[in-house]
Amino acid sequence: MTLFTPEERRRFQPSGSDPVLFVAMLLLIGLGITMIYSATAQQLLAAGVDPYTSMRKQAIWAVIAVILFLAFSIVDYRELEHFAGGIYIATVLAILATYFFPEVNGATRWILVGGQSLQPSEFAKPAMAVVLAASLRRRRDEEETTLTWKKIVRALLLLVLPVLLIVRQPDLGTSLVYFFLAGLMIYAAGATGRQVVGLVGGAVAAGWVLFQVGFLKAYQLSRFTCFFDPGTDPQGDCYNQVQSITAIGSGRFSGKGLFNGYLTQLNYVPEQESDFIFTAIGEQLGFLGAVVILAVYAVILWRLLAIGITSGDPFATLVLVGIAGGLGFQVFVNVGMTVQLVPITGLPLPLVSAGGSSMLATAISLGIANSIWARRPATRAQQRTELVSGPIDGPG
């Protein structure tokens, strides 16, 4: 079953790539290769293994990740509402089939498909809002322009269930996308200012009830302590938060160069290549370099609202809002937690850090706002009047 007609498929062909999208991305993705060989180069290399391993295993993930890109390019987004429950059914099944792996340094977040690691979690990010933007947006025959409690209730419900599977993981990092997510997307809903107050003083109650009750384990807990005062650990729990914030620091405005970071080059931040991945944007490339690198994700969430607001539909510009919540909070977490920000949380950065599924979950997001910009209500008119005056291909 398929919510379009052949016909209807006919007339709402995409009409081209958002160059500067596709660019951004591939910027970004380029950068993070290139970071992540200069990473762990060195420690391969020590240990006898083929310095370009792990550049070599994420140019494989990128040459993915732009098939992944172009195929969401030309799927019709409007197919995604139309399937919306199978993807949130697909979303859960997915997220509690890692119970029933491995677990890996203490968590079940992967599951294994031919042989490679990938994360459900990263993946029900897109799926997430593709879910809410369906239940949440305003009908045709509905005349309320403020959203009802009744929506935001279903909202939140749905949103229970796969956060609460991801947080027993545990990955308590990855809940809080989830939440910013959808705050973002029912305020852009049209919630009223009350309502907002509400939910937020509603999350405030239940963090801190949780905080009362000991949810959060000790290592998150010493998380905290050590973004407060680093000094009270270093050599141990605070150790990541330390030398992160010697290696941005020593880098300071133009950075060593690229390849010649210390710190980076001989592993003195652990986790370099992924969820710290930007200690070695900031010694090699420095202030400059990391203005520079942060102004292209500026770029990427710039044409993910403009598309968005321009869309004509209030499906796409709610999907749109919910992807440019989700990677705009994970690229502050990620960047903030290596300059003493916000405490340290396992999020990588977005088609930077090592690892397939971030990079594959990101591309699949950007195709579907590809293909949200590509049937914009400009090309949707000018291909119905094509379809008026003749065939696409010509008068018959």
Given for the second form:
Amino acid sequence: MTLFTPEERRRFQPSGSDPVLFVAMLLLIGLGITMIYSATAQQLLAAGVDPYTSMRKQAIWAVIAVILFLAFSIVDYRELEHFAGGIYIATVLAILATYFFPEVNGATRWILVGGQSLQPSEFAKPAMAVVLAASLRRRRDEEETTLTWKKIVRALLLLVLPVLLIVRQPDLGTSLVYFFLAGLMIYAAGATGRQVVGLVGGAVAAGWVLFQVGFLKAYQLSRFTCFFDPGTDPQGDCYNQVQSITAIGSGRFSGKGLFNGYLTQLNYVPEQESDFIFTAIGEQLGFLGAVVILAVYAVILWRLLAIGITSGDPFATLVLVGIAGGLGFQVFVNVGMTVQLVPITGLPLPLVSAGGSSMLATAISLGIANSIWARRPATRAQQRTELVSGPIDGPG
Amino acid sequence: MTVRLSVIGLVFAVLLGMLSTRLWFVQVAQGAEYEVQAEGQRVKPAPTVAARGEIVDRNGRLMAGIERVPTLVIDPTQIGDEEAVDRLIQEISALVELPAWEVKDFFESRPENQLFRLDRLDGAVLSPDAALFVLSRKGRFPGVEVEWTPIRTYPLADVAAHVLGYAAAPSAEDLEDRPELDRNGIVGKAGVERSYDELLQGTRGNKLFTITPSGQITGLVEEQSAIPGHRVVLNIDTELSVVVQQALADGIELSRRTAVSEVYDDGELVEVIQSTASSGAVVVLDATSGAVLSMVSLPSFEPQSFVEGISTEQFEELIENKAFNNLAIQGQFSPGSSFKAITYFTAMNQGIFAYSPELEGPLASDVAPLDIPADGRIVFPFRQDGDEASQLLFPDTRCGGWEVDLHLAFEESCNGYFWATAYSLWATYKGTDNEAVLQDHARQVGLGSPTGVDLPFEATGLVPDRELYLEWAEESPNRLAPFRFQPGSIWVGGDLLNLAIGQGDVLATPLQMAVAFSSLSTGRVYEPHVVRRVEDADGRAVQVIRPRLIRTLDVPESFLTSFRNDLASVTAGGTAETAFEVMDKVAQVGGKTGTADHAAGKLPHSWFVGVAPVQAPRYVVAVVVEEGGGGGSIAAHTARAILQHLLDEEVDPIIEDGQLGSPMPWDVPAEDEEAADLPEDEDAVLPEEEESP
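Cool, the form predicted alone is there; where's the form predicted together with the partner chain?
Next comes the full complex, and the chain you just saw is listed first.
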């Protein structure tokens, strides 16, 4: 199957890996493993279990994640565009499959694969970035500036099925990620000012209507109540909200020190190894540590957008915007909920929170980004080198 | 595309900026508050009880100690659901032999989710066997620990109980006044236990545990061990105190058996009132330092009953009997003739005796028949009982017809002579700045104000003067007693005459009289002290109470000699002669009797204040038997027995079947383990008393 002209093939030779992206990813994974140990060791000890259990599990996921990152770095991302339809169908089916697996904590978010539970809605993030990018991308015959309503509607329609299935799981937080990444992709694809206003207005109106018709469940409403006034039920509904902000606040500027959190060491914050792992970070590493970690995310987001700018491929750029949107939104909501900046939703902190699906999905996303970086158009300097010594072979 | 991606980059920058700003607020701006909140919820304090300091007598005999007893410590967070709590209440109820509802009350009255103790003060006595039962069946008693808590023991029963006082659970007021107190601990309520409470308390220890959200203890953050309270060494001699208590009890019994008061109407005997005396007090002072060697008040109580728990009936009975009142410092009595020592002091000091050429006015007309020679000797005409009762010339049956001077008047306690002396003072100083010369002399030797003894609730006594009467006239006119010669009048000569013989409104505590006699016989006024020194757990002195000389009386040695001689003649041949007949060393003692009328139809208070050795005063013994009768016939006997003991003489009984001579409580064969634990009294300074049969 010849997809590219020899000229194109030569231009898009993979040329190495983005070291910044890779190192940043490893940093976050390493931090995650450390914090998971800190957040679980005492409980596991108390339960008479090996204190390294959770940490070891995460480390295994990390190894798989790195392998997936490298695998997707090698795979030519352009192949993805051609399989976009298949990817879409596989995604929807995987999410649908969760309904046939037993509920966990009243939700059907997981499927069991080889004894491990995986969360299709996590893998759907890079998948939908690819699908939407393929749908929204400018064709070679199209004007650069046009983005028709038709395309926008098509993209939104593609979004409807998986998102509805995810909302029904129920997993409102994750479904919001899709709207955000889709919104950014539509904007990046060239939506006009009027279209942007229309979409944002429509989203707000839709949200308002859903709220009015009682779409939100009681526990979701109570999160709003707690967000606005955690004092209403500090020992009950708002317990997480109160405990997490207390733990983070008590970290103060430089933190209580690793493994020394007042509250996280004593398991005061539920889910402190998964969705609320940022409380352990905030308490033990302080403002300083928290900001450094946010900076690592900022570097990743910067790399994703920078790669998007240099990719020279509208599809690649849109995929990267989708990946960056999903990642950025998730970091903002996850950290924001621990410090009462946004209401609590069940989103993990990418690469750091305990759990395989989110980490693997993020690694795949970053692997795709790396693949794009490796296949970017050669810089002038490289072109000059190529003229002298021929094409440079990348690691892939 | 580049522009749009830059805009998206900006969106991310804004979102991350918001997070950082918010984190700054939470962690840096408000971090300290959150830290306090976090610390507060993750630790649980568990105070440990400090052993209360011991109280020992001057010879090291234990008066108040500590014993460790098993106590249930209950952690309500560890018990479980309501059903488990109910089950536990049943178990505990059976264990400590308390009705379940009472145990339930304790559970419900304690602050939620805080450790609490269920101990003897709550009436819950846990036997060592029961403690072992709890320890061996942990599963049956969730949230229950056994702690060996130090509790107070008072091994000497009721000996010197009022000096010791007692310690008990703090009241609501105690906790309000002293927020540092442990609501589960004990606090000194009376006596030395109260006045030295802060030193005795020690410092509570604290264990700070970290707890999980479910209340499970996970570790020890901090432990401050409890610092035991200081040891307080008293000036009190317990052995002496036992003798004193026996002598006082026998004195009271003597009064009940022998003392009567005859009531006359129009010269006819209309009623004989039998003594119902039941109370009294004795103070033994070291005249050279103010040290209180013994202080006994009857009826007494057993401080131990506050540790074991005391029933409401028992408590009310003790209240009814005024058993908690330390009459030695709280009982305010008319001093009667014992006050004549002060009049004596004033007369000698001012050089004004019963005679003064300036005598004029009502006294002159009434006393005119008296021949008052210049040397102050007066011959009193004998007057019949029932004579017209002027304030001045009451019949002086005792000294009537005698030729009396100050010395004989003191020896025989002649009212008339002291009246005449008072009148001389009145005639000399009335209306001048020096009008209150007698009162001033009384105050110089410690009357009319607290002596400053280191015990709580000391009464001030009362030395009346014109100022006081003016005050009363304004505030409580009915206090200007209507029986006075001029009812309702402000201070008149007659009031001074009353005062001169210790009658009227004057009031003094036994301790005040002891201080007064100590001062007059030595010339030095000391502040009395019950506590000798305070030591820490290692025996190092924390505080040594040195004798505190308040003032030296401005009197010549000749006064002291004269006063001592006159004290001696009271016991040798005066009003206390009978009581002291049996004493071998009577020549070495002296004193003054007092028979203080205080209310119609009641026996007078019986006083005796003794000094020994009288020529070089070392001991001062003040005895009062409330409504006991004559000073010479009742209190003097008690004082005599005590002085015999102090001078190492075999003590003669006061009444044949009395308590005197009973063995010391610590010599009684041990009935149980507790009594056997009493320390041996090896280095007692005072010689063993040889009991008379």
